[in-house]
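Given next, in structure tokens, is a single chain: the form predicted alone.
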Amino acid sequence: MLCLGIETSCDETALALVRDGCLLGQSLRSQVDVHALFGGVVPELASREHGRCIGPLYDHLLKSCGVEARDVDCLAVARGPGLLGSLLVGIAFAKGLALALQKPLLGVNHLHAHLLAAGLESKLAFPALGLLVSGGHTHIYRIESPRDFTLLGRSLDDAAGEAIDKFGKMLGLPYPAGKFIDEFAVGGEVDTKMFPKPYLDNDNCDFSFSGLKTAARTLLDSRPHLRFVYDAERLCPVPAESGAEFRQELALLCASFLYAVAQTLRLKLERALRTKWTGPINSILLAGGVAANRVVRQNLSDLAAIAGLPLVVPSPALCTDNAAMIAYAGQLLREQGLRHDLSFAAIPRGQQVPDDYWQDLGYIAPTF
């Protein structure tokens, strides 16, 4: 089977064919040179960037793989969680070739793609429990199979991305800070009470992750000579101080601050594990951007480790938005007899979907 994925649920536009579990090939192009200059994605322009490149890459990857379009035999597109304008883009144009083509059509959820991501290099084991951290969810799930989640924990404010990222911002780094932040903190000590692990106090297994932001904004503010300035010539950020002592006061704060990020993850995944909820499980699934992050992976990894599970992350090219998650999620439920028909909507983040709003148990009904 022949899927072509298709992801614009954010500021990534990418398409990607997958053909029995493989990848044959990807084209994607990112916006984050657009956005770095207002710090953030701006929702109006990310979905024009998405109508601008779709055409031209979904001609440069069937030119690429040598694939014409009669042989697709399904579509995936992302229906969301997302910025709505951005899903759009993606799921009129999806809907545009499903009826050209006349091939069946599938609305996937982002987040579930995103943990699925993994089965295209690994075997996957079910029942599975995954965590899902990305810039905009960090969310917890018992996985029965490739269209049966259970939603354990979400966060209920500050995903752990969007955190990692605006304590960048706060330091004056670019957009997105992530990367900096992480190797930053590489060879830093951490020092496990200068930042707090928040939203522990508590039997559940949501996330909230403003307090560690409050937190590290008080912190920084009585210590300012660790924030980056803009160099007008250079036309960067660069530290406000320099040498040894600098770098090492920086790449302690980072460390630390990754440190309460991963911890946090780390105690909230191992609370699902003990939980009535969530029963006997064959493996632990790591997915989103965040997942790329080394401390995070190593906090998890010596989880998964002390309770005799496997670790399956993906390649860190399949941690962040893409289009070979949804054509290998498509994929899966197509196997399973699953479609759309052309007038399923998007969900964007946030929106709740009725109970009585699928009809028909052919279609998928995603829960965000």
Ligand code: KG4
Second form
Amino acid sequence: MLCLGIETSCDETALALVRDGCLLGQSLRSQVDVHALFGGVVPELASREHGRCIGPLYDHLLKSCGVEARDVDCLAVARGPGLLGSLLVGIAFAKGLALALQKPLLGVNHLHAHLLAAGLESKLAFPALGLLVSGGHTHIYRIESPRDFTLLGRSLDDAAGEAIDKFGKMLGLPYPAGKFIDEFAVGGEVDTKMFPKPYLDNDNCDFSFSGLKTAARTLLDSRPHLRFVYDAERLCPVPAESGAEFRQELALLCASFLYAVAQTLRLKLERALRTKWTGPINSILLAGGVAANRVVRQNLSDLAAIAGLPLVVPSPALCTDNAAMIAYAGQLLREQGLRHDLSFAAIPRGQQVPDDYWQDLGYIAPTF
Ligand code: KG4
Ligand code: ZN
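Having seen the form predicted alone, I'd like the form predicted in complex with the ligand now, please.
Below is the whole assembly, all chains and molecules, this chain first.
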């Protein structure tokens, strides 16, 4: 089965082709350069960029994979959560294409697709405990099958990636700062007491990272020399001060901040395993942009080793937003005979839908 995936939920326009669980190719245009100076994604600019790029990316993908449009068996598009205007560009494009090609179309949950992405590289073992850590969400799921996700815990305010990005912004780094903080932390000593591990004094599996942000603000106010300035000519951040001491202090700060994030994720995941899980579990799935982070990966692989479970994490390129995961999730749903009709709507971030919404509602019955 050849599935075309379309992803436009935030600031990446991406299209990918997946054939029988193998990635044939992807065309991706990141908008990081468009939003970097604004300190976050500007929704209006994001939709405009998606609209500008999606057609050429589609042409490029088909050409580079040597595939004709008529060879595509089904189409999958990120339906949400995400920015409404951005989602609508991808969905409208996908609907037009499905109509023209007369092929089935599936609206895919972007978060579920993140967690299923590892299936492109290794076999997924269900039931699984899933931790999705991205810029907009920090969710723990019980996953019975590719269409059966139960939310066990979620971020109540800032998601982990958002907290990391805001910490980076305080340091004067451009958005998104995650990969810079990751690099600066390499080789840094960890001060386990420098930052609090937030929102642990309870018995739930939810997250609240806003307290960590406040702690970082207070700490950085006392260290004003730890700043970057944006070099508009070289288009990159440069340290306000040079020298080994600055680098060392920065490494300590970033490693300690990431330690607090990673430990919080680990402790809540451990709690989900202990208190929310009943029955056997065959793997832990970790996904989303923050899953590309070295400290997070290490902390969660330690937890998995203690629990005696395999930790399945996609390679870094499949952790951040991409269309391969959308195509793959679409393929898994299509294999179950599912499809949408052309009236399905976008589900933007923040719109409340029932827990079982993504399991059945909105899909129309198998057609074969
Ligand atoms: O999943 P994703 O690409 O987009 C969303 O659906 O949100 O996640 C983006 C987030 C951003 O907050 C970004 O800073 C973070 O993932 N991120 C990282 C790393 N790479 C991306 N955070 C820490 N370390 C990284 N290497
Ligand atoms: Zn994402």
